[in-house]
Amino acid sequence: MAKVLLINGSLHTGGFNQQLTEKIAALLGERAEVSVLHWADVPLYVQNQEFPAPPPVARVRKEVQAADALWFVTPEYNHQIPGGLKNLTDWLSRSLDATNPRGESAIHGKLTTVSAAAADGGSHVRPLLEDLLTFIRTQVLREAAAGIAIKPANWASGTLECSEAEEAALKQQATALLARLAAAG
């Protein structure tokens, strides 16, 4: 069974992107082995601390390497990738070989996909994150990416609600990811 690692770009407990991460896990259901990456303890990236990697970095790298696919779920902060998530991708993209700065990284070659819960569905952040993931040598599933627009009522209640179209887009994204994994088989 394919292993899908969900990476929530927000550390907000109970926030909209955590709710979206939980919704995605439920959508994947029993069709994949699903886990969520816990990365709050990953330090700021500093090049001269790369080798040996700090224990939290070594742990997240191991979890990423064990996954067949990574599903990024992100908020949009000022039309950008959240700083913490960018920091995490910096650590994940670094070569694992101290003698070869262009060597393989923990994330190298991984199948990735992106969803967002943001005021406008993440229309700015999703392409930025997809471009970053392409640059750091992942296989980005661009053809099916869902954005969930946070409605005014959601802000008031703290509860993420998806329209029928948004729900359908999430289902399509899950199906496309699983199909790509099956084809790579």
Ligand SMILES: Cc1cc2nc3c(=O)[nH]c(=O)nc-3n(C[C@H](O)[C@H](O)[C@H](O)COP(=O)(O)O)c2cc1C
The other form holds:
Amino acid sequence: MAKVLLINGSLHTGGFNQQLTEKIAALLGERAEVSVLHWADVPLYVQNQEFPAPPPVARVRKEVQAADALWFVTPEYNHQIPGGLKNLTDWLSRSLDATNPRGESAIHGKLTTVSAAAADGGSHVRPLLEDLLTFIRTQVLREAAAGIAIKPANWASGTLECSEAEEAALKQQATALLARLAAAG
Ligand SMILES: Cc1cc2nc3c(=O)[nH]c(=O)nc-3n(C[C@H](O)[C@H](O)[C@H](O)COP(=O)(O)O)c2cc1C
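Alt. form predicted in complex with the named molecule, vs. the form predicted alone above:
What follows is the whole complex; the chain from before opens it.
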């Protein structure tokens, strides 16, 4: 069964993107082997600390390498990718071979897809993250990238609620991802 690794760009425990991550895991259900990447301990990227990789970096790289697809879920900060998530992707983009800076990275060639829970649904961050993931040589599933807007009532309750259209977009994204995985064998 295909392995899907969920990567939440927010470290907000119980936050909107964590709720979205759980929703996606439930949506994929038995149709994939789903796990969630824990990356809070990944340090800031520093070039002269790359080899050997710090243990948290080595761990997240191993989990990414073991996955068939990566489903990113992210908030939007000032119309941008949150700094922590950008730092994580910088580590994941680096060559694993100290003698060849253009060598394969842990994320190279992975199938990736993006969703967001943000005040405006992440209309800025979703394409930015897709472009970054393309640049670091992943295969981005661009035809579906669900954005969930945090409604006024959600801010008050702390609970993420999806509209019918948002639910449908998420389901379509899951279906598209599973279809691509099945086609890849
Ligand atoms: C520094 C900062 C900047 C933000 N900028 C935006 C923004 O540009 N667009 C947007 O839709 N939401 C913005 N927000 C709201 C976040 O998207 C919202 O807090 C986030 O979805 C919460 O998700 P979480 O509970 O998973 O952390 C911003 C939040 C913070 C903390």
